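Take a look at this one chain, the form predicted on its own, written out in structure tokens.
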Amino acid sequence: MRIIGLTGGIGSGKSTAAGFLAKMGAVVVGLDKAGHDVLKQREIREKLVSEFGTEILGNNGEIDRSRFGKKVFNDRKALKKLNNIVHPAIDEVVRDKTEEYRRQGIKVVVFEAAAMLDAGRDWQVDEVWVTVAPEEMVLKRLSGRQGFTEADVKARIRSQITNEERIRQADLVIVNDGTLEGLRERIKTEWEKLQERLK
């Protein structure tokens, strides 16, 4: 089994690339969603409230991700504290999924995770694939979408490691500065190369 870690900054096309890989035959696990699920665990919620205060909670007593995001994505120290609390639980998800797919004889698993390199989790995968896009393109893609202002997008970009750092740690860099079809073709080419390597 080959495990790909697919990562990239906000608006870089990481999730779109993951969707293409899934259509080509990979099993894709979205670790960002796993992270959202982890936030619902009572023990994790209590640790986060203890660290960050009750203002991160919504009216329903659950963590308000939008409110919490504004708090941590503008503060690297806060983001590090968040990661230290949630990543051990996400690591468990990775371990369980890896064992399950290995038992099933799955050939290629893609763990899609925005903060894989930021959190130093590349040891969990065999190869790191990174999507990158120019900042002006990311701003154009995301400003006004999902309630993001340009300032929100810039804060998210600044809270993550730089594209240069990602590229330095990558086994494969996918530059997503063109069309959707161009990205699909690039993913298809890399998928075919991967199949050759697995023979």
Second form
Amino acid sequence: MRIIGLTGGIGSGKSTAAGFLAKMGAVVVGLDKAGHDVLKQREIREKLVSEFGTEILGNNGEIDRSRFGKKVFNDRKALKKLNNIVHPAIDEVVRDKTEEYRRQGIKVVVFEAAAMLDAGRDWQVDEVWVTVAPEEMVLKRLSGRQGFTEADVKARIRSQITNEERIRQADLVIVNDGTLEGLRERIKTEWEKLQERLK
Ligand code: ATP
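Let's see the other form, the form predicted together with adenosine-5'-triphosphate, since the form predicted on its own is already up.
Below is the whole assembly, all chains and molecules, this chain first.
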């Protein structure tokens, strides 16, 4: 089984690339979504509340991600504390899924996450694929995203590692500065090359 870690900055196109890979036959696991699910676990919620206070909770008693995000993505120390609490639980999801897919004989698994290279994680990938897009394009593409202002996007970009750093760690760089069809074509080419490598 080949494990691909697909990462990239906010709005760089990793979910779109992951969607194309899924259509081509990969099993894709979105770790940002897994991270959101982890926030619903009672134990995690309690740890976060004791660290950050009840102000991170919404009226329903669950963590209000939008409110919490505004707090941590502007504050490096807070983000580190959040990661220290949440990452072990995400690591566990990765280990469980890896085990499950290996048992099932799956050939290619893609773990997709924004912060895969930013912080320590205790699991390995075989290949790191990175999507990058120019900042002005990211701002334009995300301008319609609900609950997200340009300032929020910029804060998120600053909270993440730089594209230079991602590229340094990448086995494959996908520059997503063209059309969606162009991205699909590139992913198709890389998928075909991967099939060759797996032979
Ligand atoms: P996030 O970190 O926020 O999850 P992401 O890296 O997963 O972002 P996507 O959600 O794939 O990025 O893309 C962001 C937005 O940009 C989406 O609305 C997507 O449809 C659009 N987009 C991605 N690539 C292109 C492209 N080449 N041309 C036009 N729009 C694009």
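Note that the coordinates shown come from a computational prediction; the quantities given were computed from them, not determined experimentally. Only the largest set of C-alpha atoms that superpose within 1.5 Å between the two forms is called the rigid core. Numbering follows the first chain given and starts at 1.
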Superposing on the rigid core, is the CA of G120 displaced by 2 Å or more between these two forms? yes
